[in-house]
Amino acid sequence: MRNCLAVFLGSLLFLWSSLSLAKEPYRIGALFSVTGPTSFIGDPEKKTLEMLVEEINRAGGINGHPVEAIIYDTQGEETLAVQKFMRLVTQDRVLAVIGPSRTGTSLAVAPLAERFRVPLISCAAGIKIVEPVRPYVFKVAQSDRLAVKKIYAYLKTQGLTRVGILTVSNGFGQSGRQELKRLAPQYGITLVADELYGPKDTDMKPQLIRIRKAGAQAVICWGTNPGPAIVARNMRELGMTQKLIMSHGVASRRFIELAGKAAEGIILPAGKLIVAHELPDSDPQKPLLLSYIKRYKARYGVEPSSFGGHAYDAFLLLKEALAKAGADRKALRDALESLKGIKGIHGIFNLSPQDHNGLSEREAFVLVEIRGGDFHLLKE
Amino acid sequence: MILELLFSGLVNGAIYALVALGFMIIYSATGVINFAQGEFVMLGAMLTAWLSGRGWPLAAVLPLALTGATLVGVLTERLTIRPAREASPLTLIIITIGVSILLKGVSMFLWGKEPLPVSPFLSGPPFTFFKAALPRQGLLVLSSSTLAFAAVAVFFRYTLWGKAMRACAYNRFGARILGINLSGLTCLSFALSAALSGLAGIVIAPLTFATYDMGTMLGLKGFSAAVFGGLGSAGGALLGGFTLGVLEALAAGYISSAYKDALAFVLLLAVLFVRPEGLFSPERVEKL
């Protein structure tokens, strides 16, 4: 009896002994639309980020710090994302935030990220996040400018200047619309035509017929499934041949499939993802994606989309940071901020005081043709 | 131009009288207008795109699909408007708004959030009237919907059930001292209107692909139409959902997209200012 107890006390003795050898854990939060209209974004990026973690934690950890993340999801409410942030900080007390999914639900937690100087890498597109910049906000997703920028360089080149844009009547559709006037004068290119189209709208041919008759040489269509399908299929309807380009919010093969054939032949810009078994050697990406896709397919048997890249290059920057920084707020925003060359999935992070995006459009975006029913890598 | 956009508010026009011919039928019989008439469409859309997404003939699925939006139409009048009967019309307009969020919720759950695809019934390229295209699959919306709605003409000219469905409409009262079976004609016309939309979620899925929501919209437009036509006709259900399309297409087309649907339903207000029973209603004693 004696000997048990003495067992008993000597192996609890061990393990905590072994517990207080391992180092505190650097505790992060995230905020992802996991359900609700917006789960496919929200979806795939929780899972990326679960994967990242439990990887690091296998590996040992940071600077043998295990990493603990708390994710909540907003179902892409931002009354939601502004109570699970605030749980966040005042219970969970985490160091810093990755997400949210939406430019909506990022923007309404932006200003609380400031307040309780909480570093926040939001996962959204709307360049509004880091524009003006706040000290800690950042965000990894391509901004639409970059988009534009790509597919207006693309269009000089052809020698297409007369240009349509029918965009939708929502917050990305708007944002893009904004966009693509302010930067056509640069590029030389004429707006012909500006239509618009409603989210649940199941006929553009009348917008199409007005955008043939303004002379338009390209068609640009600014929305997400399913109305750009719908615009691909009735330019084929109307016998239309003008060279028509989509945005990068129908960069997933589920456009191809609901397209059908009218979708042979689209232009859009995307994340290196969609093509990366395309991209040349000498890409200094395309280790990386070969990496994630591998990875990514093995636990969830699916292919990643491009939204849980951007929570992979989240993760990415934060690590970098908590590598330099430690458990420090303060001290991990200014890591964040001077991070320089960081190869992530949607491009080379080159963070400033002035950038707190940090991506340029040489690598965010590629331009890809859609043949023979899958994505191509055009050659520029 | 004309000619073009004229064709694409046609097709449109077409599903839209479809819709708003079975608001009419419901509300001729039973006084209720039925606001999960948009889902019968989803629901018809739906269907075909889940059969035929399963590789299964179209020659099967399009009767399947029919059936299939029939069947919960006459479920959706015997476990949810037939037991709650006694209730004023009001109630049972509510409760039908009750059964779009159901069936909208069920086919999420079941079929999910994304949009299916449905690859068109005829392929090939469009045919060309003076120099304008006209789509092979929107010529067959028009021509189902021409079809149907000789169909409903003859059903309703000169079939008992038809006599007896307009005499119902004329004075429930009257029809039913005369013994005219009230139950089984309301069931009747659920299963008629909800047959019409599924018939129009059919052949606009391969132009508009099928999502879980896209009822509401179509439900929304139909309903205009039918009261635009006044909701006791069925050549105002017609002629609604015709001029309804048309006018969208017209000022899509030649002002601008951005106030279409506003344009669209400005001149329903305006056409009700003026004539508060509908732009078409016949006398009352013609119903039907």
Second form
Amino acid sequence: MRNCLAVFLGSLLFLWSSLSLAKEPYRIGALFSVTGPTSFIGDPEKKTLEMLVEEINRAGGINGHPVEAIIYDTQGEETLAVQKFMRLVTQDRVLAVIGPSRTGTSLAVAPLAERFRVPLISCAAGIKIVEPVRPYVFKVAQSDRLAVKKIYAYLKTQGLTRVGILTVSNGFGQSGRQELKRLAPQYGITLVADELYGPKDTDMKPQLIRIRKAGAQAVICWGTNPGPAIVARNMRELGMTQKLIMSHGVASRRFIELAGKAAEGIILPAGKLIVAHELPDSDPQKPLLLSYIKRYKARYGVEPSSFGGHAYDAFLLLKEALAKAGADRKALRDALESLKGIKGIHGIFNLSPQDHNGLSEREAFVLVEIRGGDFHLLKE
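Now show me the form predicted alone, since the one above was the form predicted together with its partner chain.
Partners and other molecules omitted; one chain follows.
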């Protein structure tokens, strides 16, 4: 009887201790294009964040604080992104926001992040999101400027200097077009054609015919699905043999599915994730990349895409900052800006007051070629 009483009192003491030590959750928000035309970007981002939150809570949270993630679907629309951001900040009272998925939606909410002084970690590529630097706005996706440099350096090695560009008329395309035009002279590239297409266009043959007539040796298409897949098929239909280069906006197997055989031979800059198994063992990111692929596949039955990796990196940075700063938005912002040497999916992040992306050209991208219906590392 005495032993039973001791066990009962011990259990009661343990329960009381556990309750007294329970800490308030760190509530974070996220905005992803989970549905709509760019769901191939936002859906893996959402799934990745949910997986990471589950994992960290099972491991005891951040300094004992569980993490609560409130995720809203922007459908890739600027107006909806603004509405959901306001809800996260004024009603849900989150400490920070991860996302949005696209450049346009990120630029739409960036002024609100500044106004309400809420740290925002965008998952989009447009350099304009962090240039000029806004105190509360960060981003993890590799900037289009780094992608353009990678492409132009490759074309230079191939002796291809007369280039036609075909960019989509949205935030991602406008930012990429600006960098393509600005950096061309530095690499000895002459842009012989500068064509645009709409996000919902279904036939780009007129623009491609003009590019061919201009004498382009290579075509650079800048956009996200489905437009680039149509461009690839249109070039095949026209019998064009010029080298076709895509942006990192198509670095997912969804593009290969849409373009079919027309995807063969296309080259693009991409994060290392899609060719992780082909990387040398000496690559400092390889263990994390393989671990992410294994965990995501076990959770969802498919391999993650590069876009899911952006959500991974955003949560990784936020977790580090929360561990340092706790539940204070200003301290959290300061902690984010001071992070150094954080090994992520898409590079090693070194943030500073002058750089709210923190990725270097050397690590951010590799060149990949589509062969046999899959991405393969292109030796440079």
